[in-house]
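Just the one chain here, laid out as structure tokens, in the form predicted alone.
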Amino acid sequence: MPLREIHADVLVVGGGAAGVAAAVGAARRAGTVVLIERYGFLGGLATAAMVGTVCGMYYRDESDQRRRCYGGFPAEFSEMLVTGSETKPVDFGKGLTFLPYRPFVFRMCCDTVIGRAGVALLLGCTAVDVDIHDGKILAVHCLQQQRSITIYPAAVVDCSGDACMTVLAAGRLLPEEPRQAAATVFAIAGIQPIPTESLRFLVIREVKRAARQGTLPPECERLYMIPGLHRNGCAYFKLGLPAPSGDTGHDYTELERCARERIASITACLRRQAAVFADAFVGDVAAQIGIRTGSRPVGCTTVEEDDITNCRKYDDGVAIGVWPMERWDDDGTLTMTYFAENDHYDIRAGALMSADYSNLYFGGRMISASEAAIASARVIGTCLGTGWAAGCLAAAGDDGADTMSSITEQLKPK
């Protein structure tokens, strides 16, 4: 017998940006909402991988205009984030704008909004099995610190990032295509006072020099400084890594070990070669490497590449995307595929709804989307939008069709 049983109107699996948005959206419409998260903190890859930037909150515009694409909860959350991080929007070229943030602040903002919404939160909790009957998820069996918990939900929103519910239920997944390169984020502290642009140039120059001399692996040249987060002698960096094949756990394990070795080597190299780094040290390292894409379930509809490039709009659109298709290949090459400025594409409700299980919904980077399409829709701003929409649809249940117009209205910028 399970140690504990919980009945919920909506169960949200995964407490990243999409999961937090889904839980808050559902809680504002449903009675009992439960959110489970395998880590001891919220934020998903935004905190565990210390992404450091919220992309997808502003329309692309090469003029001096900045136009927010989302209102409602995504805007509310992002405002909390930049206020707490004491940052401001950064223009990144080609009309793109993003919001830098501090990972700890992201965690605290998640705690705040989940607490205010009255969501029942279970941290350190992992789903291990599901009961299915007649195309519906009846129960989700979990472990929390070796305690067995069974949750009986009316609806489930999977924001795990790896299609956890569909995998446990043996449902269908979209075909695996070559995955994007991974990355690791870390902070170097103890840097002597230096202008941000000078620091960025210095790091690039010294790492390239060391790679040419053979004191650093050539792959270390895939290093760049995260804009907007250099303060008080501390700066954040992102280092490109190969894409995990997904075939074995050994592959992922080696990437994690390799990331730490390269971080230590880069920091030691900078201490030797640049006076401003003489007293520097590794101040923080992401809890896990950042995996940009993963398994995605089959939805009632699928977001395709031409939906994005043609900025398609749909009557059943419940969220939007504004970020270009951003692809990182194994060799460190970045390919950005842009669509029209000041325009967006619609993400249909069907892309957030399982084609196999009638009470299963998706949010975030595991919505039903092709590999090319998810390269745009995986960014945090869009995840806040799809998560919110999925939570609202799950809470509405059979009344979901009547809910679509209210979802889009609430997400419009004011």
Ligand SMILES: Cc1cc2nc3c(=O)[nH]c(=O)nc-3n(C[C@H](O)[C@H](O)[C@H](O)COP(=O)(O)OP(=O)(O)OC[C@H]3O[C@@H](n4cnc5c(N)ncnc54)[C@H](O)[C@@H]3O)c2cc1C
Second form
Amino acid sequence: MPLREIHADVLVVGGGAAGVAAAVGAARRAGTVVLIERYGFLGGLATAAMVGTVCGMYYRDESDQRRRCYGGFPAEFSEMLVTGSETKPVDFGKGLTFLPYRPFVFRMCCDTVIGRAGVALLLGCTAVDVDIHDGKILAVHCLQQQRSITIYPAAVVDCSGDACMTVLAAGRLLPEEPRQAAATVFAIAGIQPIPTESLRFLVIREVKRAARQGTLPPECERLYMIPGLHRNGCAYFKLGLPAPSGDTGHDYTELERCARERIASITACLRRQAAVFADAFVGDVAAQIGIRTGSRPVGCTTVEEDDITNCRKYDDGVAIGVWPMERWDDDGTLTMTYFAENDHYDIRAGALMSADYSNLYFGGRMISASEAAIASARVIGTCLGTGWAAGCLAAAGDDGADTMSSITEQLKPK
Ligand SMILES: Cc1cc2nc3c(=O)[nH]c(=O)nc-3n(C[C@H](O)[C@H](O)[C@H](O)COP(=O)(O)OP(=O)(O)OC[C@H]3O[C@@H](n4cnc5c(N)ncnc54)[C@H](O)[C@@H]3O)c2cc1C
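Switch from the form predicted alone to the form predicted in complex with this ligand and give that structure.
Full complex below, order starting with the chain above.
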């Protein structure tokens, strides 16, 4: 098997929202930045699971005065997304705002910003092993199209969503807590013209009726229409699924299979029961089911629930979170825990830095945060912020402390 060796100032593992932001942040400060992504496209859950809306970019404000919480890269990226998707911010109630986007546009925006930043991108490239020496990650072994690649990085930013660097290095993970429910996203196309609100009402009514009559499983009632994306006879839906068990691959496989079966049954049922769906078909299905939270590593500090509920600020805060704690339980129940309007909590630099390995940083939905806290910090807007900050810290290395104030300054809304 041919072997390739690459030396990098910063290696970013995982090209989701956080990894893309980390690579761009690092590239503004470091010489060689390499980004590896196991899929053939960027965006992570935002594209592979077709999440469809960016949360966490605006302060919550019930008076409906929309105020951005981030400037800098998160703002630039979300502007590109909205322009490319031809959408606009949507009010969600309780003073929350989010940005609908088209998953393909998200992929394209990632390609653009990574290309512009001069990041060396390796797609279809999976990190499979690490060498540790003296409390540092010395080398990351990868496979790309059955070809071995070894990367020797000065610093690593793990944005894999699942703490893959810490898992491979056998470092410490935060204790497992009950996971949140998963979901699958799909699009139905070929719907006859109908106002969006009427469509939402019709779908809920018909799926409820079919569940009552026993023609659809009761779990199909956990169906939501994704706001802001209904256009030209095509609408996107999110269907709730149970949480995967984690220990065996079996449940995950079963969930993926079951998700497809339910999507097909719901679409067939709507075709039978509602005239506007007479010619409808499954237009698109996310490449993978969306699993909200995974393993998270032990950081130098950990974001806790009371940091969020009390909107705590810290001198070493490098990113912020504004979204409430949004918890989806296995039975489909959604619990939103709100904190003060027009306020935020700080995410400390230590939550983005490994307690075990001195050159390992974290971004996105796998920062060091409790299960309750990540229910807020996992949203895409916050992932763009923590990813970017982690990339900057990794590029600064030992000068990280001096860099903190410039990171927060650059992330402030202008
Ligand atoms: C069902 C569902 C609904 C959601 N709804 C919303 C919403 O409406 N709004 C919102 O803002 N957020 C939402 N979220 C949350 C949000 O989508 C994610 O938390 C966020 O996108 C995570 O970004 P990330 O970059 O941290 O991780 P991910 O998107 O998980 O990216 C990790 C990347 O790392 C790659 N990777 C993993 N392991 C390796 C490896 N060994 N080698 C190379 N690459 C690797 C993966 O392929 C992936 O691309 C939702 C999540 C789910 C599951």
